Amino acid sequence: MKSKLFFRLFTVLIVTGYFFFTGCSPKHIASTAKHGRPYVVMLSLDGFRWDYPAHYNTPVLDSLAKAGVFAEMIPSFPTKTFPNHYSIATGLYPDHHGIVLNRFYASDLHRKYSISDRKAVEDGAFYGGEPLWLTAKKQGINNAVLFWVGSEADVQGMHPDKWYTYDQQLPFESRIDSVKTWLSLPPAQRPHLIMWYYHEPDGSGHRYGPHGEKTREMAEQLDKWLGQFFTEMRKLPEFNQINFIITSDHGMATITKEKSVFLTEILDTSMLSIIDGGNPVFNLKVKKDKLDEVYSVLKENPHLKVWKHDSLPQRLHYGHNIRTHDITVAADTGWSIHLSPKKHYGNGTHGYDNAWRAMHAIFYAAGPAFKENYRQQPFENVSIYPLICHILNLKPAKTDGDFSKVKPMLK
């Protein structure tokens, strides 16, 4: 107990003292600007709930806070990792970059996407708008990628400076190792812009619950590799120059076997040609002259929300592209949809109504580039892209992120 306590101070000494006393000086900012431009390095840490730290034992992520910005970060609908992920690295809602879901069936294509398949995820033909990787390099920034969505793919014809086939069995600390060994690089090979990937608490959110003891386990063990992060950032010669952004792609929900809605017992499915996605989502694929008996049913059941392509509410910005359709229905709150009942369901899921704030995300940033010790304002996560342009100085595609949005947090 007094070593795991020693380990919380220490940590919290550490971090906090560092940002504030060095990380955030005039003498840094000084020093900032004679040496050029700055770095980025931005994490995600997949499924990490805005509230977790409320609940759980966060002493770096706490002092993070304090040193710079936190903000409760709204996830673009629906509320998945791969249509979450590119939507930060593009500054595109999923309906305009095109990855709807996980999983779906690109129309003008005529091919499935599946994140479990690794010539889908690898095309770029898959992957409209422009990721940050590939604006910072059409305009000569070094940049390196590890494990985000969109980063193995050539899209545009373009992969990242540096990137790797996707591995979940790589250890965080060897992330970590990467991300050092990047930024220790000669300066002529150094990246400016790093983006990389945890993919937990998710998958313990998805088995425990996001009120879990051992999601609540996987939270603090998270906050400790960040704490070993901090500990080899401050090694480096150019700590005082790089700004480190803690994001997250969505939150998490309590689900249970009892609140479940089946489609083949509400729904004859031999009317569907196609059925993508997954609980709580789907969009699907009505046979010819079925559209209106479909939706009919669908609708008279009080659980779920039901809408016509391009009908979705204005703030959704989803259910315009073509591959989401001729239907798509969502899942009310804490309810599940599922094609049949199944053996496991698991306690936790997300994928649901972005204005639910289960499934909001975490945001915290500090460096040179931003406040200390302030609080911003709730915003979408597609103005992080015109965001991280201003802090590297480079000219933003055109995207659906404001940047007005963000600006508040910067010093």
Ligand code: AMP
Given for the second form:
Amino acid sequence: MKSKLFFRLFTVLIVTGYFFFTGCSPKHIASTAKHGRPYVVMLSLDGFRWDYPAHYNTPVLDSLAKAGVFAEMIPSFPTKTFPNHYSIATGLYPDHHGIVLNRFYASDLHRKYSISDRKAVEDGAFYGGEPLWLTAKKQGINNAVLFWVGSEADVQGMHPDKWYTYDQQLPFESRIDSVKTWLSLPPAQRPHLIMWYYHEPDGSGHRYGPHGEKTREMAEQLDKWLGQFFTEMRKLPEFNQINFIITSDHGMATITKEKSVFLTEILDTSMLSIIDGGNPVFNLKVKKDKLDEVYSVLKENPHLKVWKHDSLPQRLHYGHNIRTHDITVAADTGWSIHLSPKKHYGNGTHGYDNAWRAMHAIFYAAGPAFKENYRQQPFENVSIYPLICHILNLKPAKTDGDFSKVKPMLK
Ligand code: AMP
Ligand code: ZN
Ligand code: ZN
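Mind sharing the form predicted in complex with the ligand? What's above is the form predicted on its own.
Below is the whole assembly, all chains and molecules, this chain first.
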């Protein structure tokens, strides 16, 4: 009975990849790292809340924290997908890189941006700053990007060396194959920076809420796929030179239909010329002379946070970009903002104030550059850019990130 149990545990450890990091001595890692340029392979799991591993069964992520680093990471405001992935890529707050929401009117370009508009998503004119893949490319470092926000656009007129049009149907296993194939290329073509993406557990979190049974299943399934990923990675001769980062763009909060505010019911929306955003955060452009009236009506509602753009708290680093218009309104924790009553409400969302821990993201890292079994203090996601530049020995472009905040996690 006992030996059966041990075998099962052993199998679990092998399958989950537990030994893959602990199997090599630090000395060995350090000596292989000296040979040749390091690698960074960074995966984003959309909407993977920082504390899912404390509630769900995620042995691979747990082993990654033991072999390397874990941090509760602070997303940028607003805590939506596109602003945050592009903040991680550029090290800039959304105000500074220009992807200020998932959907917005760019008054500077006189055009709309939306994550469901292919033409806009692929148009470099919307994207400011310098994403990591361009910093690498400009300095002669091969790079490959699978579906990271911004990688489909001609930012500064350039694409990553390898990039693909977004295809949500591409199975997780096929994405693992892509990463493995790239890392198996001859040295001259092999990318040293890889960024890849998966759209879960965000979708499950929206439908079932962060504590939903199906969200748990998805988080645990992702962990199993990560086990498969590390099994494949371990077979590569360069495994010991690769720095793996697994992160996410934001967390997820429970919402209920009952805690909803309907904009058209509390406000005469004919005073607005633009309403950008989606539950629970909106940017409003107000018609001439109506600013104070709109502001005071919204301010009266006890479940909303409302800011004119001269009074947004500095810590949000938001509201100066012309694309954010006149007023930002975000629901209070657990509350929703909709234009009017709806058919379906969902059970989870994100986009709230980034001070709320339910919005915080994961950051795991392991490899030759990182300390082992190290719990890093929470840091803002804009500091990933200088971290990766440091590891890959790249000269960083100007960013909002602060290398001193992430330096403690490095060896
Ligand atoms: P949201 O939860 O509204 O902030 O957005 C998350 C969704 O963005 C995911 O479920 C994906 O469907 C979508 N998404 C992520 N990357 C891309 C992309 N490159 N192009 C189009 N849609 C994307
Ligand atoms: Zn997201
Ligand atoms: Zn989402």
